[in-house]
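To begin, one chain is listed below as structure tokens, in the form predicted alone.
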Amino acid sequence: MVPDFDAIVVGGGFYGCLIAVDLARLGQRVLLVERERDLLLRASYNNQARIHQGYHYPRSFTTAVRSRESFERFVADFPGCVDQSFDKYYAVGRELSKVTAGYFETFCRRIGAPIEPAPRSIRALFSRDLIEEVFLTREYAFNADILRESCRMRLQTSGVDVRLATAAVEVEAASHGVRVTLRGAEGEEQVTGENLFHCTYSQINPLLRDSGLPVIPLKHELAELALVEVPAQLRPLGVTMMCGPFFSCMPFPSRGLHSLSHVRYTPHAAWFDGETVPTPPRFATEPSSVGLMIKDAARYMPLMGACRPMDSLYEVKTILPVSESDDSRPILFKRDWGLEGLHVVMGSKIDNIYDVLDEVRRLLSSRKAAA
């Protein structure tokens, strides 16, 4: 029997909608579901919108490298959504930092990511105590809003058919493929698939869970990004301290404000799949930090305590455990994963979806190489 599709792929965010236009563009049928009323609602939204260029990573030089790889890549597709207008600095802290500036430079010359002394005005926006060193580098934001934008179009135009506020809720074997049951505002219905990609993020082990299929081991956050508006002398400028408990305040081209991230106070709770887990209602009701991250983040850069809160945006953060000891953000990619068909993604950084298109190919090639 020939199933509904070639390829089913559950989750509306930005991996889910470039793979599921990758997909279509390479011949399939393909079917995307998103439980969501839009797509990139969730975490391809609620992060801090930074393309990266691999300076975050000087503790893991494979996500450096690839970061710098994509870089270039990610702003050549899709231009209408990447703001250019601010110049982006790094600073290292002389305490509790886990690099030097000495390092840090080194490290950035290595991976081929710009970086230069930043100007005496800017050095001197810095606690000459508590900062080492202040590097100009370069590094741009993606305004999610147009990015969802130039999604839908390509999934339009790739023919792609998109099914927005259904949920898959189970997922087994079918005589070719894989049979997913999904639940939208008319009821569920079933579906059948040759392949299914599941890129849900934090959902993915729920679906597993509930498909009595292995769950992999994940940690999950709840974690708070403020949104604030920056006194104007720090409007045209993006900051990130390295590498410790430290804060990054960008701009957020969709809201006009600037985010602001603390590596201690963003993360409100933390636990591992088989855990206790955080209910829904904590997103609505949490308290913010947001005070807190000001209040250290001026410590480092006085002008941030003119810093006024706006918003906070609140997400579930996931990672695979074995990124807590250098803070890599490798791409989990797991074929078959409990049923042949199935294939679990889960990506790290939203530049960096090339890589998994590229295992997506490899995948399709293997599988039409043993037919």
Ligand SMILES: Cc1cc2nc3c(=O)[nH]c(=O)nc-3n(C[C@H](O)[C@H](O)[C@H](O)COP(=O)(O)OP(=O)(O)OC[C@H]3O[C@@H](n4cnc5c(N)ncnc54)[C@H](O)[C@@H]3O)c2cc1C
Given for the second form:
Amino acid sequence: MVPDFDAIVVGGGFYGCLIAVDLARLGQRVLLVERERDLLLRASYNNQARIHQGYHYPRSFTTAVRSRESFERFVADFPGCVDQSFDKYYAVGRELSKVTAGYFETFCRRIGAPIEPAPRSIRALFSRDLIEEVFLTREYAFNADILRESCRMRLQTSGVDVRLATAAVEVEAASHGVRVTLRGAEGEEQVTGENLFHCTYSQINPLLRDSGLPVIPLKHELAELALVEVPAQLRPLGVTMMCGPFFSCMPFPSRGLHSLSHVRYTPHAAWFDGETVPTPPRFATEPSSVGLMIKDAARYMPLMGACRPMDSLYEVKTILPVSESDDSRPILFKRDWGLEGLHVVMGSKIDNIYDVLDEVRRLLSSRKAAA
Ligand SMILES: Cc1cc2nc3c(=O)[nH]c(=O)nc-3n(C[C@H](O)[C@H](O)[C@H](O)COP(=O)(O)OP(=O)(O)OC[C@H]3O[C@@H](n4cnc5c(N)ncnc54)[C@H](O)[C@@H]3O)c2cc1C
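Now that we've seen the form predicted alone, could you pull up the form predicted in complex with this ligand?
Up next: the whole complex, starting with the chain shown before.
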């Protein structure tokens, strides 16, 4: 029997949307299902909006080099979403930092990421006894609201069938591919697809578990991203302190505020999927850590003490266990995971999309060659 769709994509975040569009452009009949009432409402919105260009990964050369390459592609592909209106500085701490200023500068030059010493007026904003060096870099932010509209338009023009407020609750083998049970306002229905791409980020394992399929070891953190109004002098700036228990503060374009995160205070809780798949803590019950973030950031940059907390976004951040030790962000791509035709995808950061799309195309080519 011919399946209802060539491909079913579960999860309407940035990854699910772009995979669905790419498949449709290749001529496939594609269904995209998203549990929330709209696209890109979860991790693809609730994140720091940094378009990585490698600076963040001095301990993982491969991740840094891939980011460098993908940065230019993302900026060219999504120009309307990119905010370049600020200067981005990276500061290196004298104590607790896992890199020195000399190492950081050499590393950036090796990966070809622009770097130069910050002007004196900017260095004067930092505490000289705690900061070894400050560098001017080139890093941008994306506007997640505009990114959502860009995804929506691409889905429409490529003819993807999109169902919002619809959750995939179980996946099983079908005669030619995979059958998925969908639950929406109208009740439950089953649809079949030759391939199913499971792109639900922090929710990968609950669907696998509920389908009686093997779980993938993943680490999750309940993360708080504070949104703050920075003092006027800091408005045209983004600042990240490398590389240890420090802060990062940069424009968050979709709200016209700055995001503030802190390696120590942003994670509120951590848990692992392994033999069990624990239920995440409830976001609403978490007291904010923004006061601690501001207090610590102000030690390094006194003006940060004048930040006004406006809101906090809470989201589950999911990483592969390998990323714990080297802070790398490899993609997760599991072909035929427990079922032929079920492929599990997690991009780890926005710009990894290009590696994922290459992998999807390789998969289709190998299928075609085998047929
Ligand atoms: C705090 C934080 C900061 C980050 N900072 C950055 C950054 O600055 N730069 C960067 O590049 N990356 C960053 N990331 C990582 C980035 O956000 C993710 O890599 C990316 O958004 C993942 O996209 P996605 O589409 O896989 O996930 P999501 O956007 O979470 O999409 C998954 C979708 O699946 C849906 N879903 C779940 N279960 C089901 C189901 N059963 N049926 C149907 N739909 C379902 C969800 O509702 C969701 O919309 C950060 C992440 C976090 C959490």
